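Next up: a single chain in structure tokens, the form predicted on its own.
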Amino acid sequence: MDITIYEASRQLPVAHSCQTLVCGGGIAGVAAAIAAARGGSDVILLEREFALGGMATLGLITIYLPLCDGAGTQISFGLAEELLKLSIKHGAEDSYPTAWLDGGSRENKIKNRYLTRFNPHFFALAVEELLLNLGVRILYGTIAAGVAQNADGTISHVLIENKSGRGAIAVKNVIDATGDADICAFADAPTALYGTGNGLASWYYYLEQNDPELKLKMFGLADIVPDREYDKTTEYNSDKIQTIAGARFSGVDGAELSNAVITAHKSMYADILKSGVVPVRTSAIPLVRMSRRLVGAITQELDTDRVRVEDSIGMTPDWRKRGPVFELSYKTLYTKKIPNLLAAGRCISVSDELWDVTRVIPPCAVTGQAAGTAAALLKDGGNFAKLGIAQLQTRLQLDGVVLHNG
């Protein structure tokens, strides 16, 4: 029998206030917080875990996917490139992009895409240092639990929970970089679920007997579709990746998510014991690729490959294969229903087919930078749908972003 209880209403303390609240400390949230702070906004960054980087660091998805189109041309710039360089500031774990960082020939750039493998610990610590130096206030162990809104839909406060209890943050604008469009859902913005769901995975680092080299096992969740033309020359699409049997999951249901993680852990544990290796570190968070997203002013489609987008806020290549280039529309970041809310990273408004392209590190950094820059331009409040695109694009270009292909 279903049982419903009624929670007593209560007054919540406004524990903090800021101009820009970034919810989620993955790559998109980090990029958004950096851009907003550099633009002069007072920024708070919420992160439910106790380290930054999200899937890239805590999830051990330590592959900084390509910034280039596979034909020798760099596509993603600005913070997408700055964060790549930061990730290997203390030395690349693997695949140092020599051709791109040390003046290689175009032939070498075609042969070796602009990607790398980074150490997750160094990257998380370096990002934290950068944000603190910019004056960003980081609230670890804190989740967004709801929103308070004005009559026009504007978010006035974001409700939070952490060790101090339940409280609120007064905001001028909010960036949803949760990966699951949690703020969008709380604010009753239009959202959509990924139709196919997520496969199971739990990546881990390990040591083999008599071998001092630390290795990464990409255990599960490849999602490689046979009829796609994947680039087989790079490690991240190699035969080393294996899938885990089990039902797919949405990523936005608590019990389902727990069961998915437990199932992945069981399979990983069996794989470790069978292999006879010594595990050093396992994924500390669920490896959710695509779950829930904003339905924005537009939903950008896969057929915009190499199509000029007039309100472009930056570009991304297709990590899965050589050739495609997408100019990302500013309209994918906002909905007119919630004037002071932007999405970034996995939360932006794209079709299921394009979602697989935009969910990875480079486009998350691109959209995060755009969202943070827009938030700084409206740091005292305003309507993102009415922000002049020329003003935003000019600011992005000054900060090193390339908007159009060719």
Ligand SMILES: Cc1cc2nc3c(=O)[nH]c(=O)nc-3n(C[C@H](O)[C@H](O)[C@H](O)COP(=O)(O)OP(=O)(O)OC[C@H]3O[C@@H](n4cnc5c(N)ncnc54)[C@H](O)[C@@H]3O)c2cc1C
Contents of the next structure:
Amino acid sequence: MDITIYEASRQLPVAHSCQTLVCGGGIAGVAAAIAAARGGSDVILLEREFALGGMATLGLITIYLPLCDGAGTQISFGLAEELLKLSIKHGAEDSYPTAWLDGGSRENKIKNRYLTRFNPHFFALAVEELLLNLGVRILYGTIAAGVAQNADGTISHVLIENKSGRGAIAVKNVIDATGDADICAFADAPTALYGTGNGLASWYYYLEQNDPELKLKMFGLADIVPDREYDKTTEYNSDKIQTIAGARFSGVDGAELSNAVITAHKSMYADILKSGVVPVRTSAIPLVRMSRRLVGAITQELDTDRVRVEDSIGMTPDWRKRGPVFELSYKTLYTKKIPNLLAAGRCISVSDELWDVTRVIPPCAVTGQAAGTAAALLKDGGNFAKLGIAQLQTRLQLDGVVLHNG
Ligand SMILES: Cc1cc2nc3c(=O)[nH]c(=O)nc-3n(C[C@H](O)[C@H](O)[C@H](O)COP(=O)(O)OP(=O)(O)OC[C@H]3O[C@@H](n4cnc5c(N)ncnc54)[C@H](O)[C@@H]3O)c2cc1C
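So that was the form predicted on its own. Now I'd like the form predicted in complex with this ligand, please.
Whole complex next, starting from this chain.
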């Protein structure tokens, strides 16, 4: 059998053009598209599925983790908070943050962190409506499959595949919100894989007989990496922990990812049959925690807890424990090698240890907002490494983002 074949070169139609192309419609991509459109950029958001929200909605990861530090102080603001509120516009599924939204005491805010459970369908639909109202063009069922670049590395076009076949989108700048740094890899930007790979997960909604209440089974709740020391005061000591047996996977190999999903499905199917419940909806997108990321101008580390970061683009707490606060550096979003590309969400440039903190919904919204805001500032093209940080920070602050802790 041939190991490779030659694909004949062919002309591709430039099907669309825009100033900012956001690749991936998860939380990071949604936040990026909102911020870029509000900043005046002409935005296309492409998404391989036919709904927005990524893992948070299609994967049924319906727990909007905390915006606060667990000691009564809010840490993430701007779109991270706006999207939390939007997620429960039609009511929370559980854990409505009364203490935070209805004027609770500090004591209550310490007791109840600023988080919520949301309905994934309402959230996906509300986000779609918001983006359309902002003039964002959404291209569903469209996978980003490559890039065309100028001699200096600038991306001139993103190559796409959808029902119309293969085509190209002409761009001024690109935000990689694919979660897996697909665009970074296509553009030959420096990338890194998560050292220990991913554990399996497959969440599902179910009904029990004679009980009308819909319940969420977080099947594969925790990812217990073999041979790693765990802080037993965190959720890793919880009796809710449930892991799924099976090989760890990288998340960036097509056949391996497919097999991982099939293995998770098999375990989930057995779990459903064993429990005797009726499945109502199963996660419809692979559940991948940390796969591939950009290696940016810096790789931010876990030891930046409560350290002042001068080029902060917003903050995140640590969902796993009370106390830590991270100011996220703008340099985690770009590489000097590709002038007009930014990463957002779970593929920004952080160490394996900090990645577990920045991969969840609130920090994905924080970095998405920063990337979209920067993209709007350079909507006619330019070099993200040369964007004045003061200009970006001023814009973010005007849009409600708090950059520094105290
Ligand atoms: C088992 C598990 C449990 C979790 N629990 C929680 C939790 O309780 N709370 C919490 O806040 N977070 C949790 N997380 C993390 C969180 O859900 C995600 O990391 C976060 O939502 C990621 O957002 P994102 O936008 O960066 O990426 P994603 O949600 O992965 O979005 C990426 C989007 O890009 C699309 N895409 C990918 N590649 C392409 C391409 N080439 N072309 C076009 N489209 C593409 C995908 O379809 C997807 O919609 C959990 C994650 C897992 C796996």
